[in-house]
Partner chain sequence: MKRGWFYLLMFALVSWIALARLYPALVPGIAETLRFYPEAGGSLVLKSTLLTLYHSLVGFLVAFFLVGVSILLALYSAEFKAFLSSLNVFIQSVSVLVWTIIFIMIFGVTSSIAPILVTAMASFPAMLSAGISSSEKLLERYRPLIALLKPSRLQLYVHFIVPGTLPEMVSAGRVALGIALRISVVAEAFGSAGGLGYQLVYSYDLGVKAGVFAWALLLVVLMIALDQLILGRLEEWVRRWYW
Amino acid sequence: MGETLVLVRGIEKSFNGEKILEGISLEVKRGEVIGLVGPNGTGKSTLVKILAGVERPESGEASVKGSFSVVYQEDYLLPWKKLKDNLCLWAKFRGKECDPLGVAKKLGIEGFLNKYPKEVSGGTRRKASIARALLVDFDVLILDEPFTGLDQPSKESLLSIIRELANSGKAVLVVSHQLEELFSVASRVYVLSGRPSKVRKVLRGEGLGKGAL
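How about this chain only, in the form predicted alone?
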């Protein structure tokens, strides 16, 4: 089993005096795909933002070893920039050269690179946000509801990319409501439920990453 790249231990988080997350613990090792599932309002996206450093927990530990890239539930595309410029935004911010065509072809959006976000479908915007995250160097990829708005061929393409990343030694955390896709790629699935949310169970998936149990 590879080294642990994502470590969450005893995370607590409240909003407006109401506790949302209580005692959340999970880990993702190198070469492993891990899933996180739960009803709306159980704090899954909040946990993603804690890992990304956007939110701070009240207590507990949340750490990512090495570099990371995130696909948030919101697309966060700049409306005044064409898709090709949105795709390269994070790479250029990190001072890296960026050629978006290869990743765009993998996700089937190469024909939309000269379009603005408002000129394309929600599914294309979703794929653009995923492509942007893939165009930076990372050890850890965190995906929040990546399958939302994607047709079945696009889902299959994304699943293939996730498997390739795991097989190359990346650690991938996937938050999703879509259980069929999640179980096809993840080696373990953590289930959040309740109010405040806790990890109620950990299920075995059928993922094909090197870290599959």
Given for the second form:
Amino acid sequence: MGETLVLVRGIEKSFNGEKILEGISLEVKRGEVIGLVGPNGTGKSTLVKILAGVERPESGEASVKGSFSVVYQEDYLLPWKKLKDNLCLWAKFRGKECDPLGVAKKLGIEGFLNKYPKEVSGGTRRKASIARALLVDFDVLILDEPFTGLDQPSKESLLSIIRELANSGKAVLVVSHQLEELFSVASRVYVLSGRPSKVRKVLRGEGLGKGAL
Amino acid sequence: MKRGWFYLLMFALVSWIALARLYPALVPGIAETLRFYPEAGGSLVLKSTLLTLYHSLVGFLVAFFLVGVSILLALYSAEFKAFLSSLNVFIQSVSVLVWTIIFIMIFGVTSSIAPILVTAMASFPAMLSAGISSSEKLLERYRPLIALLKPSRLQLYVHFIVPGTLPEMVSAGRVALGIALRISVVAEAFGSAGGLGYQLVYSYDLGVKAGVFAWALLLVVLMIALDQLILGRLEEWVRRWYW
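Okay, that's the form predicted alone, but what's the structure of the form predicted together with its partner chain?
So here's everything in the complex, that chain up top.
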């Protein structure tokens, strides 16, 4: 396995005086797909935001080596831009060429590129936010609940994209409730639970299957 | 909505007719008021209306431009943002009458600059407050996306703040333009640059009651038409951009 691209060590985070995350540690290496599961309110999305630099931990270390891209739990599509323009924002800000058609076709949203976010379904918006993240140059991809709102063919397309990314040497961290999809793609799954939330288990190899939790 | 306007029109007509009958020496009748327009001359009516519109719109646009520049500069400097907050309170605390007199003293009674600047001063605070608060909410809302895309400050302004604050800015602009129209006639009334405000006070000075009512009526109709036909529709159109 390659070098470590995502390193989280002893992260602690509180909101309004209540500790949400306690001593969270995990790592993702180049070419790996790592899963993160846990019930609602265990701070999974907070951890994603800490990795993206949106939130700061009170203590501990969270570092991403190289460039990264994120699919947040919320779509954050700009309602005043068409989907194709939302997808190409990262490239536009860097003066780079952007062709969203390839990624859009993989996710089945090529027919909606000229629509505004409010004119399409929630599933299409979800796929658009995934496509936007894929159009960023990255070494590490972090996906927060990427399967939510997707139909089965789209889930399979996304799983295949995730595998391709890992095979091409990217590091992928997937946060999801959808265990079946997660277990089918991840080589290691960190299980968060409790209040404050801690890593209770790390599932590997044959431990990744139905009944593992 | 349309029924509301119908009721308002009925209420205004009935009140006007009743007041004209009760106090004929003070309140002219509807027919007498309407006769004033051809007597004054179509060109004077048109010129005065256009002049008031010009003062209001240019003043409003000056304020709109200043708000846009202020929000951009506030992105670059927290110190400037703090200054803006104090400036806004200061401008709001100075009476329109004071601005009017000061600008007339500086630019002269016949200059159009005074009513334009007074209008700008009156509409600036409402739009600045809306613009600043809306841009703060927007930046907080899209913080994760901004962390991902890492735009420059200028890109942030052009691609996020300008379109993202537009719905609230148009709503604030609707209020501000209403203020602008009302305030510009006050500034016109003090100077001699012309416009509806000037004609209204001129009619009052000459004791032409029908003139006072006719110019006031024109002003009200102008404001309602502008609000309903342009600003209301514009507000509806940009609402789809609301996040």
